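We begin with a single chain expressed as structure tokens, specifically the form predicted alone.
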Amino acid sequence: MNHPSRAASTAIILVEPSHPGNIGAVARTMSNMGASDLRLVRPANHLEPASLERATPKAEPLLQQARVFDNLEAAIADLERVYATTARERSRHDRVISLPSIMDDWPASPCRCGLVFGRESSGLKNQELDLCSRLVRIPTFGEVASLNLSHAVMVMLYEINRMEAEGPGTDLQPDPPAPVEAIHGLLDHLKESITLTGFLRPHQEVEIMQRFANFFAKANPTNLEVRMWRGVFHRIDLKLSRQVSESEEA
């Protein structure tokens, strides 16, 4: 490719890949498509001969440089938009998009993005999906909905590169999207604040926080907007703290 590849700034995150050969095949796919940031969450040995053989010599450096993490949250902390692949219908999520729609959702301005791929046997857990900005379904037309790991990576990277070849979008954001870590911090602060107000009851906690997580994932707030929301929650905390102090002194 003669033009810069958007895939070059996209991280590929594999969660608990169990077959070294699959990891090597993903590295080869990344080398084909111009991606170089490979992140592994609790993987099988990605430097086994089977992995190196599937990668081919040109993609071996990707395996050697791959970063290994203990959990998905740590692997995506520095990213600003994260797309998780899923083969199943997810009725509890309202941030599911099909693969062609990723062209409309991908940030037009420079952004650190990641593609998350789940376990070969069982995909991603609900708690892991909750950490991601969007859930992407790759349409299939046969009886089997799931794809081989390296095939799924290839299809996603191809779509990203095809999108870039057709030209960048025009809806640029002057303030970049907030990193995933900042969104998680915002949700933690929100949970603390609304718990203090009495709004969040223990038996409703999971469902309500899921709805808030979906809301902020769809909103894709910028750094400035996250700071604004946290400022609001900080003022709520201060107000409640003063009220408690005044009632104790009365």
Second form
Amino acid sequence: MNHPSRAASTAIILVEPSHPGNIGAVARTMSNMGASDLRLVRPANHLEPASLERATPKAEPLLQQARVFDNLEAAIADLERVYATTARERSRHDRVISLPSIMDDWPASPCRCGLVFGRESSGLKNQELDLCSRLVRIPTFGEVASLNLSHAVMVMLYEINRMEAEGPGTDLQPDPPAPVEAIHGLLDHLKESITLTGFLRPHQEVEIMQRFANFFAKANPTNLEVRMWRGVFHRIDLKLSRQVSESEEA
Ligand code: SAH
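Previous: the form predicted alone; requested now: the form predicted in complex with ligand SAH:
What follows is the entire complex, opening with the chain shown before.
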């Protein structure tokens, strides 16, 4: 089968993969499933023989074209919806989706979506999970919950392609979901404004900003909605700076 699949518009992001063989196996999986956008955050050498061998010649171009990033934030900046995959139960339960239900959550196409996979040894860090819109867990039925990296990629891609075969989402959104970069900008602006108002105290900063990140990830705002919130914060900033300068003049 060679028709373009939903996987074709989905980026696969691997965070610090440490085994070149695994990176090659992921490339092969992607070529099986119709995905081609491979992004690597501080990877082991993905062009060494162990990786190329596992990729097989057909998937080699995918490895050659893989983009390498210094951090996850940069790797996902242009994407509109980013799913982090995790083998572990996490405390952020309200954002964890179990795999079959991803079908109800996947945005109507076209959407630049991404699937993020963690380190073989330790998965993804909490700060990295916070950068993503949703968390997804692949249910397992044996004693070991964590899959090999390339197997996890395979199951995810299989599932999103299957979803397409069964009917793509039809909730047409004239205003597309805002890219992750815009949400990060919004959070930075929010942090500045609520610091100015005195709401955000330094000792609570991490916890409160995590809650806001969680909130905006669940809301999945559109571009227009992000601009609206930025407008609100801008007004707050203006009012506060005017008050400050008036009190300085007084
Ligand atoms: N030991 C790690 C697991 C690493 S497996 C841990 O405890 O987190 C490497 C990556 O494959 C994980 O970070 C995750 O992205 C993906 N993965 C493995 N098993 C998974 C599962 N059951 N559900 C979702 N993702 C999984």
